[in-house]
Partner chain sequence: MVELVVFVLMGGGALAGGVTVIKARNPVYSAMGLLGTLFAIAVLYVMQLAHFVAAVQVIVYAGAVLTLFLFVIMMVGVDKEEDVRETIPHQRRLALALGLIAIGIVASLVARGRFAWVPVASAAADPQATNGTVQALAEPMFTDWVLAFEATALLLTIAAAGTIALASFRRPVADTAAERTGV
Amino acid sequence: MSLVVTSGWYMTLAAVLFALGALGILIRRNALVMFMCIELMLNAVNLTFVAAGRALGNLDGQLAVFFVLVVAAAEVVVGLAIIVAIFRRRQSASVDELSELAG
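Going by the form predicted alone, give the structure for the sequence I pasted, one chain, nothing else.
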């Protein structure tokens, strides 16, 4: 018996990954963990783009993934630099402590 993996399986996996990322953002208070959850959500969207492109039989999904990855790479550079700078100054990456900086 062989199992055929269709686009629906990929969409379901992407939905589960996105939900895990959203749950991680809502539950965790560490800036680095929240940052990784955002990246997980972006990768879930990328999986959706690729699965939709495969289902439609064109390369538009892969093209969209390329642009999302370019934006995500820029986000990683800037975001990690900010998180490292805050961690060096405050010795903590807790978002609750960072909200005290607002005033």
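Positions refer to the first chain, counted from 1. Bear in mind that the values here come from a model prediction, so they are computed numbers and not experimental data. We call the rigid core whatever largest set of C-alpha positions still superposes within 1.5 Å between the two forms. Compared with the form predicted together with its partner chain:
With a cut-off of 2 Å and the rigid core superposed, residue 18 has a Cα displacement that falls short of the cut-off between these two forms.
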Contents of the next structure:
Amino acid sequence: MSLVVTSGWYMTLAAVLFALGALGILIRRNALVMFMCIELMLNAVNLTFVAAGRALGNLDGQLAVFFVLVVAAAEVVVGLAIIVAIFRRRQSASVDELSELAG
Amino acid sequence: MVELVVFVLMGGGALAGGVTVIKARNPVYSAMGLLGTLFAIAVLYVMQLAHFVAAVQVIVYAGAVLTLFLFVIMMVGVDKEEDVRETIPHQRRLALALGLIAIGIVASLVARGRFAWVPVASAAADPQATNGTVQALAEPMFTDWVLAFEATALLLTIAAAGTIALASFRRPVADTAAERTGV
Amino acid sequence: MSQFLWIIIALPLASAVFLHFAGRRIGEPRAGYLATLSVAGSFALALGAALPFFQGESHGVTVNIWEWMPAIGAALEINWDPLAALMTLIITGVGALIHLYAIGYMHGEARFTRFFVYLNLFVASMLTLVLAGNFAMLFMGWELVGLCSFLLISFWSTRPSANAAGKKAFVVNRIGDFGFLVGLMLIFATFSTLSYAGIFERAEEVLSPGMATAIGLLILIGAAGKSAQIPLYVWLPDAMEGPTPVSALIHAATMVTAGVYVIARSAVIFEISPIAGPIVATVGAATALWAATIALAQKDIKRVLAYSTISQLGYMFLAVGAAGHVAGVFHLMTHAFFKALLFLGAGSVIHGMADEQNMEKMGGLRKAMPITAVTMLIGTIAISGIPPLAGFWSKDEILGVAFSRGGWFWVLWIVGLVTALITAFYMTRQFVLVFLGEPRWTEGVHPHESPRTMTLPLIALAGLSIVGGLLNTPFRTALEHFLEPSFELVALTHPPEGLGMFVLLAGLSTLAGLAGAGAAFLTYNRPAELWGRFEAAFGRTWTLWSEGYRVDDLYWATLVKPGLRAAEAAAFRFDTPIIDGAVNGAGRLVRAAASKGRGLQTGMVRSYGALFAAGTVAVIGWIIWRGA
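Could the form predicted together with its partner chain be shown next, to go alongside the form predicted alone?
Let's see the whole complex now, leading with the same chain.
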């Protein structure tokens, strides 16, 4: 059998990972796990970028990944600081309790 | 042939890691799953000749970001087991449905041949064009994309400053209270 | 000269606007003098502009000021012909005298300047009415004088009776206005224009007798409202709630004459209709007799004069209904003189008696108020139709016109004669009760003569009441020559020719007047119990007269109460539940919908995330489905 691994395969894999990440955000209540799922989604996007760059025959995809990585790192830093600040008060990591903007 | 095997193995690993992230009750287990996914994806990068990006992925993502995650998990609640019952009605069903639809959309596009592009190690393509070595990436980055580069530098500075501001928010209140009680 | 005609209306209008804004700073009496001067200025201007008519040279001009509604032939235009000129001179002349009088009468009044604002506004509106060159502008003036009447009747707005009287005047007028408006619509439907120029000359060919009758009767309804004829007169006695200068100016000399003016102006239309004129005359004669009997039994000095006005207006309607338009306008003029005189005199009495208006509490005032007494005497003689004073000439001409028409009009002539007798009776009764005999006033009242600003107009009007009649005697019909150009298209009725007929008719009416006056003098110049017995001898009739035949009660029961009930039903059974309910219901609906919508705002991040994801998937899916 000669199955050739094309860029499409990578993109499909990325799509599944992305869907998994989205699923995780909607289902999990722990703020840290939700953040990890976001990272999962970002990684899926990175994979898509690289695959598309490879398919189009230039390096733009990889450059985009580079910058996404930088931004993701900065985002994680700030986000975790926020989570720490919030959860210092409450002693609970559940996102469901942050519902004061209801109504 | 080799690609296929590697793809299946690593792809499966990535998926397994992802599933672990979303299913594990202990947050540390989720972090471990994420780690596996990150490594698998790094390998996949190498498969596509994105060497530099793969290296950065391992160093920054797996090495710094994930470690930071683990720090915070330890600080906030490592032994908190999450209640598995779902409080919002229909949430799980809705999430599953949305996920399947998203995958379905992409799969349909692939099946219609929209992404049937050049295979990875085909002789028809110019492998060097997408060979992501340091030199190859550096050239466009410091010419066409230099603005974005400088902007990200600024972004990192802002992020660091912001985090310090957030983290040190509570000190003045505690100090005043200490003064008042004469401790 | 004609390009300055608009100033006649503009002067009092400008004065009104100026006094409205700066009146308080000028203060009394300067505001009053300014108001008087503006009206006097209009008089002078009108006199100058009327010179060509005196010399019989001009047929009149029409001056266009602004094209208002060309599609219906309505423009702001001044129609300056002899009839309009005469009306203007009466309005501004008598008006200026009354303005002067009001300065003294309203002294010390808190809203002094406001009063003169309204008075000036009224004069401007009335001038708009008579100077109009088309029915639209006339109607505008018509409505405006109604408004000013309302404002002035209820001037002392702290009195509930004043407010009620103002409302009554306005509502009853409105009924008349409705009839008038329908008449105007018919005019437009027939002539396709409302401009006098396009109507009166074409009337012969275009207007059918049936349509002319309809229009004429509808105009009569409007005129009956404004000029207080049966059945729309009930507002005028109540209108005595207003200050006496108001009663003199509006409800004696000018506004109430608007109805007579309109009929005279539309003379062509009434000529084409076979029965509209006779109906107008019948209404007038009936009203004259009806109101005269009511005046007999009134105790309030102003109410006697109010019913007297209604009665004299009836005479004018009798005249114009019989196509004796000159006679009608002549009586309009002389009536303005002596009725204004009588009202101002009554005001002088009230002023000197510290606001007492009941004649039974007066008596013997001739010593305390000599000037008022003499001038009131002149007014009484004039209205009773005793020669050679003004009232005799004009009333006699009207009776002569009725006599010479013949047929049904002979009945009306007899009615007019009987009414003259009753008129003389009640007017003499009033004079005797107020000025002759022994004082009957209560302790603490110190009657005194009024100041110069009030007595001067009395003297002036008394003079006019003496000589005014000489303007149109059968020996020298000066007024008729003056008015001829305005009535070219109509066949005027004249009193019978010949000295013999004149002596006969004049003698009869003079006899009636003297008889009435004599009877009243003999009855009332006695101790109080005696005339009490005279009045009691009439029994229930006297009470009926004094209550005005209880017409107000009749209207209340048949019209006002059902009307109020209908209004209540509309307000509480329709407006509140249905319309308010719909509006409130819309509000409630929004609130309910918002309440449901608020359910989306759970504050739960994961719900928001789910919605977010669903939306994203939907949009991307749609884009791809469309593109692929």
